[in-house]
Amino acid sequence: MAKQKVSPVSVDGAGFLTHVAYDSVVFGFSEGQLKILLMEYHNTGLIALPGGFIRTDEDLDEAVRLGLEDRTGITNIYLEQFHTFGNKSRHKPEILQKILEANGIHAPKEHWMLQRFISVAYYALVDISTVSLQPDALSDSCTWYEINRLPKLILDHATVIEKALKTLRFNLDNKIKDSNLLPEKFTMKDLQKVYEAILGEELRRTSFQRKMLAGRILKRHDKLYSGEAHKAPFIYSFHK
């Protein structure tokens, strides 16, 4: 199926659901840091989460997957819908007007993209090393930012990220095994770094290892030898 392409010049929003959008919080892990994918809109300096609209002939989940596939190149993405944001204060048409005008689109007040939208939010977990970033038609860049060094974001996107992180931390053991944050095989140290990055705290190595092995979500493989056999760590993967 062809990837989603939004046509923002459509005055009446033909072909798209009106007043409903989605926002995606894409978590990645690299160099011991939890990171989030953000976009900067062309000629505005405005930074936002990847988002989009839903065609009248597609499912909501499908729209989100195709939107993220366009921006990351990944087809097998772990996605979870976690909240719907509908506070009336999030409606700020002047921001969308600025984005459209910066892209040469002079929209009238009744333009469908300037109306109030309720946004369905998803979070995704990806392995950064497998991602090939591609900005969308309205953006200059699509970039990873460390979770503790996020720039100022438009609308309520900072709140969306905060809610996504809280959701991710809840029942993390089950979510981590279905995610793509780590390569297929990894060390216990690698896994602990991911947990610490998500939870925002250091964990005791022995306690963490005992907990993970007791949970029976890991499959142990041969040791990773690097010249010193007595220091070689075991390699693990998640039970599918």
Second form
There are 2 protein chains.
Amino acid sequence: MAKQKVSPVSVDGAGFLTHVAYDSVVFGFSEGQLKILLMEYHNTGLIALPGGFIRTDEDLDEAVRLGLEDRTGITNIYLEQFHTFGNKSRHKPEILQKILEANGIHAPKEHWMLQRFISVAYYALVDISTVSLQPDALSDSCTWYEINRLPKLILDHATVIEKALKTLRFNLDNKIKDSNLLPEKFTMKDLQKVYEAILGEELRRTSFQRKMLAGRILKRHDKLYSGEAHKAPFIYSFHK
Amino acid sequence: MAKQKVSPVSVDGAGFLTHVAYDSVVFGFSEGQLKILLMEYHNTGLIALPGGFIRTDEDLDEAVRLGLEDRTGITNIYLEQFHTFGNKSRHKPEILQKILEANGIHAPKEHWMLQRFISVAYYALVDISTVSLQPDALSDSCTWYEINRLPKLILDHATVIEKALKTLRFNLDNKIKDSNLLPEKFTMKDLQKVYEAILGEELRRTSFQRKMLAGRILKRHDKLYSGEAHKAPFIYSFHK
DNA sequence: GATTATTGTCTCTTTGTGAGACAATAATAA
DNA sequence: TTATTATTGTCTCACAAAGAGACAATAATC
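Output block for the form predicted together with a further copy of the same chain, input the form predicted on its own:
In what comes next, the whole complex appears, and the chain from above leads the way.
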């Protein structure tokens, strides 16, 4: 359950799969910090992960990809499903009700959006600098938050983020190549900064460099003359 | 979508979360072979993973655990969610219809069991020797199949199994301790056989032994005098 | 007491990584 | 032009983990 364009809806889930929703944890990186994209519902002060519902004629992956592209504006997002949350304690219809009310929608108790949801959670890795944020009708803001300065979130969204980060850390070596966390070209230091932000710890420069070069992930390009008073670093990109 | 006790049901999903199901890939080990538990629906010849639906008052994990305990008879199963399958191409109402018909249930087109499902998949690791199989009303058999001799399965269940095995292989070192694949006490060779069956490759005996002893997973007990003409192996159990 | 199959442990090698040394720059200051 | 400074690319040494094989120590049989 979360944020998506929803036209005034009928009591049954016409067009949507009832009892199923998705949430997405969008990781971005800028200023040496790992960040997460969060939405705020207007007139409520409630903050949540971007998410939505699945149309009856959409694949699950497709629904998540499209919903997210609507918001971030980028195509070719790296997206990965990591867990499905299905505790009955997640069901808090009063919160949904509050959001709907704030938007002038008076839904009866039986309304499908007020019923219990199983939520399939995905994480995404995007290059913040290439994204233009566009909040939708239900939300009044759409903001990057530093991973260690998150606001209070609705439902179990804090838990969802925690699990997303755990999964990302565990799989980082395999995922970094397909991630969109860095621009096309970057230095070894840039790459190391991303690793450090995600892992939440500092890494040895030399070991890191050796490890990265050992894998056949990186393609080396010209040097980058940044104008600073020291040796110029090589530029790299990921092999396709 | 799959096999579970289902009383003749109303058109809406009264008591169940519509559009949501679970499937479980139950791994077992015997005779040096990794096996999987499959169900056959009577009068149809259709073979499927054991699965079922989630009641509106059950946690997702709870529903899977209880459903599986019904079938295998063991408590304390090791269970882990690994993926949620949500392609729209999974929706094949004619198969469900066939199963219902074979059980004398004539469901109208709008029946909730004939609608599209998102299926949350779990895998379980059980010790075959401690399990007593009890097929339910809808199925006429409930059988262990060797992992590399699987029959034709309904829907995308072959894909589900493949992904389960991949996940299990990737996480084996972390999961083996909590698994129920072996009896309480076992030899190093027994343990190696399990690894080999799961990974699908042979392992070096000495390296394997060293690695297992290096981790603090195993407790060593007396020797096992099997009556065979060679040195007696130690017996081990997992530390709790 | 010799034979046979298997087990527990040891050594040698290779690979990966932590930790640090050091020469090679690219701009700036003298 | 030369020295200074910060940073980068690479090298060495130490150590841990894993592949590969050697070998002595059994438990039953011949």
